[in-house]
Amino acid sequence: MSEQALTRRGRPGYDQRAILEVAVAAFIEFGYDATSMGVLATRLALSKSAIYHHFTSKDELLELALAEALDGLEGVLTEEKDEVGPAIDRLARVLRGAVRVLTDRLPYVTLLLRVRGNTDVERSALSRRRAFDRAVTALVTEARDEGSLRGDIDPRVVTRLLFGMVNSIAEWYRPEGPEDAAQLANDVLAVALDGLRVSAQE
């Protein structure tokens, strides 16, 4: 859902974005199932009815939070489709974009990575994530077929390994840390596409 949609509805004096951010932090800390509207009300110093004035249910909060992450990732693919050039370069742009989304929307992506499919909202989010993975796998396959990537590893495995590395950033990255998002993306591309081994000098 768009930023405009998030701020359009609600009682004056309350910020829907702030409520959503608190809910995401609680879902990450306690788990979605264990986080009640009462917990959110206590954290926000609001009544439950005040929260319900903004959001119809806890499910809606989760749906909006997961969409924040998924819309960003899908936007990276949309940008890539408008690009031309070798598949390996387009794959690099997707990886760089995924790192950007993760660092810009860190709590939301963290929550997405913890979804297990226990609710309809979670299952819908996982379906969108699988579609994203399939699109990346198709790009990996194209890069392999053009001769830019080695051909002895299944593209599906390559995709899982690439995003295993990208997703792990959510566990340790801190925006206030010494490495900014752009340099982090450079590091991911260096490891993912160039490797760590130093070439032998002649």
The other form holds:
Protein chains: 2
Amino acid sequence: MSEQALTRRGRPGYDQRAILEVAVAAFIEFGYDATSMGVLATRLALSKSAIYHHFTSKDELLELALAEALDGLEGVLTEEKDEVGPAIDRLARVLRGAVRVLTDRLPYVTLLLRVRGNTDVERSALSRRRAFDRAVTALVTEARDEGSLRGDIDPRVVTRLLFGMVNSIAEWYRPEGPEDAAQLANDVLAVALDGLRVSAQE
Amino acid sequence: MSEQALTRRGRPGYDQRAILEVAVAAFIEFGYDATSMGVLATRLALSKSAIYHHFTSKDELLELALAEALDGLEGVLTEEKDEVGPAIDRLARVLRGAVRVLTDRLPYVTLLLRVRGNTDVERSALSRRRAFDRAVTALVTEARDEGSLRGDIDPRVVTRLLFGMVNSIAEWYRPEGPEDAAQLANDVLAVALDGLRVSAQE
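Could you output the structure for the form predicted together with another copy of the chain, given that the previous block was the form predicted on its own?
Time for the whole complex; same chain goes first.
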């Protein structure tokens, strides 16, 4: 899917995606403001004009990087849009999908989580993120109204706590680490939906 | 408790704590590196030497700020150290206490959560934070071994997910906002221990 958006423009050595990956790693390490196109050129061993062959500006690099994360998250919602069945099951699949997007696109999601709204690109990304959160909150509300989700917590707080848990995974998850991404999604769902306590009935 | 550590040294206008509060707000807004003692002096309408009357360095300001958060969290563990009773109940009280420390000392905890280990002061704070996490993981393991906590999730992952949820509250909680801190602690415990799902038995 992301391969469709970022096409190879025929520059030998680095294609658009490879440059984007190096840029995102630098943005995460040094911060977006502190990473100049000159720094990126040095890291890539390319001239600045070679980078500008692929991207019109540093802002465009950030925009494409944030879109990688947001397209992934929005795609998870789109997959559920026409599904029927209990809202709690759709919510579970959205949570599982969000963990998958985070582990699959870790640097892009990490960058998204650091955005504070300092530029138009950042504000636009935050606006898309808020729309995603509102859609999840609507799903939480639907699951509550159908009687499958507890009704004593504000759905907006539920969404914030759920994504607090999911997003925190970006701080410690490493693809080469001992935690399997699918197992991690199972763990999140187990805590969020069924809780940690072993109930007396079991 | 924090009042014991930070005593008023008799300077009119600002005492140590008031200077620390302004410094922490600046560290959060601009970042620690980008906040010079000159910037702080301007914000406080004090001379730099007036600040140095209270603090030997910017590093000491950071150290005292991080200690506010860490003393609070460690205090929660100390309260439980000599308690008996099921480990799951002690874990629940530690979680509740951690939410209380976060809401009571919001700027200090926010600063702690941003620390990346760039200086000795930061590395020392991270080391204390890791010791706290290890103690919580030991409590999770104890609750699992007593049979009150589900055994199918690695206790280290449990601790990370729990504190991912708790720490994320710092991103949106505002003391003047609609969410009551005690209610928020109840919400966290409800999600973490009993889960969101309304089970068939209820």
